[in-house]
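Only one chain is given next, in structure tokens, and it is the form predicted alone.
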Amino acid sequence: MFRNLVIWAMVLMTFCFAVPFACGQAKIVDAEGHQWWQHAVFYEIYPRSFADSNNDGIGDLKGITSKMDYLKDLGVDAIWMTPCYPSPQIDFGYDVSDYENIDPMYGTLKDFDRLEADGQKRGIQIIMDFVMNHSSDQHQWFIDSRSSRTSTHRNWYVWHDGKGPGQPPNNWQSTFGHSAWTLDPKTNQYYYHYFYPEQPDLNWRNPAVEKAMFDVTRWWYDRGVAGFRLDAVDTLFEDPDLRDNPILPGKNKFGDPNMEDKYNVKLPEVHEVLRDLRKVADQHNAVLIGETWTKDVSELKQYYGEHSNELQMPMDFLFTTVNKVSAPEFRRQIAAVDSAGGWPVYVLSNHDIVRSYNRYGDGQHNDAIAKLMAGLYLSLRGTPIMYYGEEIGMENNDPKRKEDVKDPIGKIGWPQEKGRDGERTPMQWTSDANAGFTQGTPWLPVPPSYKTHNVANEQQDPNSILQFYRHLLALRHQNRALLDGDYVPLNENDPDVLSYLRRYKDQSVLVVLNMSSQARTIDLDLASKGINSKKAQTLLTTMGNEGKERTLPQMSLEPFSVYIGELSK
């Protein structure tokens, strides 16, 4: 019994250094000066998905606070939830009507402080999702905004004569489809909106305008919340002369004309706001986590800032542009990445991304490869932010009739675009009708595949994805090389195993990934590393016939299979 207590009394003392928060210690870095969002794994909730608590087919808070033991015996550190705010949900919350309040189909703010109350008590940060670009137009600030040229709030938005009768400012476009102005018939100019015509952007070049919005985050972090997601911090400026686009060759999948958003979208005055909404998060102990699209590293490594003062936690969308299982592809990007100077973020899907398992499966092995997956991205430097229902193998459920469609994207751009209902479904809790999720009619339809790929079945099983994820969690927790090591590419140039070493003072761990459907075995070269092992103790696999300790440098690999072990000294 002693020795029992022994080990988990070091079990918890490993955990609680690695995740300060969940021992309940305002501790915010530790001994080597690593922040608490560096060592947390992240995890986005959909709130209209998650759980119904009330069974009127929408999820809520109170769904999302009864699955917080859930969440913790997962492994997840914090959650971002998408937009829960006041909203005439035209774009499911991404259109704010009230900046502090709870929508109703939610909730309230009762039931909000009792998921973070909750979530403290599991060690389980709350992050909320910040709309920054725009409002709602049901907002009060634009209903006074356009209520009169001379209103208080007129000059909180964006708004502009035309260049004549029926023509618009510009010819810049909504990334929703078609022009990026409204005309606004009561006072006879036109509004700007990057997204749809009911949420209109703000105009940040009004300090009345920044003073509101970075008062919002105080309003929140005082209210117990960890950080933020700044949703769409790109499209924040727009050139004050206005500019036409650049047009290119060719049509969109809205009908529209190709078009290079040059002057309306990475003006550099974003990171003039970055760095002063980063002076708030720090006053308050908080994380910054970007919807930073970029063409490349060098320009993702802007949102870190040139004295790591804007964002902390940038996300990495380039990975998820690799849209196939190649271990080329996928060394290139995080080499480039490490090397980045800023904390790596790793993002595999999301509410606006097909979801993994439809993206790298094969129609055949995607179990394994969904296994693989969480191997990669769960084992390299940096953090990670799951989406709900990756830890399962959920998979897209895209609506067949353009009458089935709820996302007003799929509803414009039908049938070339779909919209993004089909990695938006009830999240698929058991194998009960609507996925035990609600008993009421679920606001989008469960795929078939919920019979197998549910929470309930999955804890039963020890070959599941679940068991998988929640195991490499843990060791993520608790093994220090995996926490804090070097990357260190091994075999660079195979085609399909992608090999490297976590390396943290006298500690190594192995990670071994066969991305091919064929069984591979290959020559570890860990001689040019400067390494000497001849032995690794396993310590998480897929391969079932793997034994505690493997002899290197020779390995030999089932297709799609994981392999973690530490180098024997």
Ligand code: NOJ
The other form holds:
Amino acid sequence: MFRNLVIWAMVLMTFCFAVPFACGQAKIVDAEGHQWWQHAVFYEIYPRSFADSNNDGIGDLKGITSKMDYLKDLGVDAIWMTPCYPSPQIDFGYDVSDYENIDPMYGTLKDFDRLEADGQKRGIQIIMDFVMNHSSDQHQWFIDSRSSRTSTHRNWYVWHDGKGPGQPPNNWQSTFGHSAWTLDPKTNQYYYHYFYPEQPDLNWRNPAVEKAMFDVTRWWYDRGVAGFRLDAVDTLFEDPDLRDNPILPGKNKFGDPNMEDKYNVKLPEVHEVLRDLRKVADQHNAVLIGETWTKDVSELKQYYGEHSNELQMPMDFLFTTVNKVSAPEFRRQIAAVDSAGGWPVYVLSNHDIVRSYNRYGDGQHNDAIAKLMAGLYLSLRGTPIMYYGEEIGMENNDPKRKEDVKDPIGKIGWPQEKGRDGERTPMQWTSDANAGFTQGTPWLPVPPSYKTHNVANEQQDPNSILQFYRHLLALRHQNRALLDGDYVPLNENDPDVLSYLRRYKDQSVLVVLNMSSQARTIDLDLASKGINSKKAQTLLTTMGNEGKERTLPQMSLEPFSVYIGELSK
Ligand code: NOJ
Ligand code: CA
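Could you drop in the structure for the form predicted in complex with this ligand? We only have the form predicted alone so far.
Starting with the chain above, the whole complex follows.
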């Protein structure tokens, strides 16, 4: 009897190692205990803009599913979809009116299941966006909440009396402009919204809210999602005493006084919620990615949690604040992130940030710089999150006139703030009309660059940005040093060339990035790292006439070039 039990236990353990998602264990991918998301390449999709299957001008889930082979071939392991739940679309999905469904404009739950299944077939995980700070004002919870002061859901949102006639409870401002309080005449109280008035903040001090929201995550885990990107985590809690925020000198882009969000952002209670959310995630082998804006890297530690029990993947946005190609600046950021103690998560851009092609491009070498930036963040220790279209060199297409703006902040803040339409334009698939995104009228116009920068053309061109991404991602997936090796900076005083090793046991991969518009010849200081290699085997480079081997330590580099090579032992 005992022997049978032992045999059964062994069978079960073997099965669980092979099928870890089914057995409630983390999906470990190697002997050193790395989890699947540490070796994965994530890709953010803005569903409205990826692929339109029914030609209504708006991207949809069937469209995404139809591009699954493209994503697989590119080297993507997980897609994060920005919200596609039912929504009045005031903030294009970040105003959710039902957390457990799909907006008809994007499809149905059946379409979602198909997308999920098609992803699974190719080893692509699906990550949903969890808009946890606020719902839409059209959510049933808020409709009930505002109906009377004694309604069941009244305390699910943040309601207060004004300070006096016509005066909100305090001076807090919405990050989307003007007061964060809106008076609701029906019950003559103000409700709080850190974002648009149509996005009332949920009251996370109410346990019923926490339970309902945690159940939402369980519901999607049961449907097969592999994790969540947590929206606006810093804004979950507000000071119960409603103290006024300190006013700072000057005005912001909405014409409001500058303010330190001292009493309504980053309250410590956030971390209790993150820890509890992580417990639920762990029961489902899921990964939590955070929208974690920090002033410096040391702050990121808090989101990993003291015992690594909060977010596995708090995003490091600091690259997005470096708006020029600068070796010293990137060197500084990488060193800080790499030593912060957690697994780094690198981001160049997203649906809220001007595209990297524009931020780093100098107008003359834009394509070379796009490859250079890929060479940088896709060769570092950590998990990258790409933004759709980055791999083909998509650029911003900002509205030229106020009347063309779709994103409300562009209307409120025009002309200083043009909104985020520019970085959300349709994916450029072909050089046909509307970049092959739709046969209807696209919800946002494609930039003229679609004629040259599109998937079809770039698939034919061996020197395209797309081909560089494909090769780099393929290399990254199979090279142990690039996956797990330590980051070892080289030549740390060079003002133009960023170089480093990725070192795993006795294997070393050399990465050299010329961040200047001039050709450069450098002497790599490998000796101080105990390396005597006289040769590197070229793995990938943007320098056309490159042989298979390079002699070290001297190295000549073309302007804005990338060299990646394996050092001979
Ligand atoms: C962050 C999202 O990325 C942004 O697009 C949205 O407007 C706000 N959170 C509010 O949900
Ligand atoms: Ca559509």
